[in-house]
Amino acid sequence: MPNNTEIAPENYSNWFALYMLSKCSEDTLSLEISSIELGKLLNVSQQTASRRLNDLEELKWIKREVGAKGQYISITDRGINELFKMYENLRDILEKILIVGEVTEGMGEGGYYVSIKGYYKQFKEKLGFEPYKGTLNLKLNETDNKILRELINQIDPVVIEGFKTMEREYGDVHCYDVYISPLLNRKNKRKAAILDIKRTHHKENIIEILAKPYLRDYFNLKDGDKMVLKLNRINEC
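Show me the one chain in the form predicted together with a further copy of the same chain?
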């Protein structure tokens, strides 16, 4: 790991100052700001803000031209790098998090999709298993839901292609490979998939899971049981 040079305690406040400056800066990563203004942003005095800018300059995280009425600041590559390192580390942390959901009633809209012939064959081929013709609904809390949506945005979906029949048109359906297991028995896991139905009527924080067996029987589940999902990043290219 090349990214393991963590910020030293004496630079915590400098790091946050750098962060605030980049947050307020233009797309060129430069800005004009007075020490009073920065002080307000950071909730510290003008004097402290001034010292922060001095420190940042010494760390070579910023460059500056101090003028009579403020200073022109631009963040250096080194500075950007500090932010980028943190970004990558946070991403790694969020990526490793397991998503926990609670088994909830209803077989869901998703079951309907699975049983449509035009889709079914593709599910079989592209997911690598013959899905049970119904889905398990999991209710996520707000945090897990946000993280799941974030993760989903970052990985390539398994695309089940839409098609037309005489009667109607069926759109693409996106799936995400996961492993599912009971929170209290994590060893017992099963390949499955999240069925991403584009904002249908049920609430955003309920997701539907496809798997080969009928999961309620397979894991002996009842409503309220907690299940754990682990997203699979590695889809075939």
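I have the form predicted together with a further copy of the same chain already, so could you send the form predicted on its own?
We keep it simple here and write out only the one chain, dropping partners and molecules.
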């Protein structure tokens, strides 16, 4: 039985039509479009596109008015709710997908930050473990990197506060609780943290992992090995 966040199978085609209308609409979720133009967007005939619009109107997902070019379409609150239903379903799926990173050689940047006294004390207090003075660098592919960035944007970070010394000023460092494990032995996992340094020389798809043990030795890792990350808020620990 579908739950209240699922789209009924008979409305899959209507939902896709709603999605395409929303995608092509302005910020106000409205647009002027003819059934011929909609048919081209959906890769269906004008007649089929016209039926889609009729169905959407009957479902009260859209409102229609006659315009100079064709029909003036606006997405209703009920239509927006249907879009959110699919968003929730897709988000749940994406959060179950494994985020896999490839072990790669680092530049020692993470280790430098961890070793700084003003940071190190906070890492111990706020992360709940005394970290090894170095990080494990993982390279993510484009898809995994996008998923990870989307997920951490929804989480409040553990903030390691910046400070000043006589020599320079150090900014805040954000950390995110994770569990890390080898792809081929996911039961062997360790509590760790993603070290998100704002001012970094790393490429965006390189992330640094902070943990209590030296992870290369703990997991007997070499460059190219695959590691799985699970953010703590969705982790079954």
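Under this definition, the rigid core comprises the largest set of C-alpha atoms superposing within 1.5 Å between the forms. Positions refer to the first chain, counted from 1. Everything quoted here is computed from the prediction, not taken from an experiment.
Engineer: Where the C-alphas stop fitting one rigid part and start fitting the other between the two forms, you find the hinge. Which of S34, N145, G118, F84 is it?
Structural biologist: Checking each of S34, N145, G118, F84, the hinge one is F84.
Engineer: What is the rotation of the smaller rigid part with respect to the larger, given in whole degrees, between the two forms?
Structural biologist: The smaller domain rotates by 14 degrees relative to the larger one between the two forms.
Engineer: On a rigid core superposition, how far has the CA of L38 moved between the two forms, in Å, if you could check?
Structural biologist: Its C-alpha moves by 2.3 Å once the cores are overlaid.
Engineer: Once the two forms are fitted on their rigid core, how many angstrom does the CA of D27 move between the two forms?
Structural biologist: Residue shift at the C-alpha: 4.7 Å.
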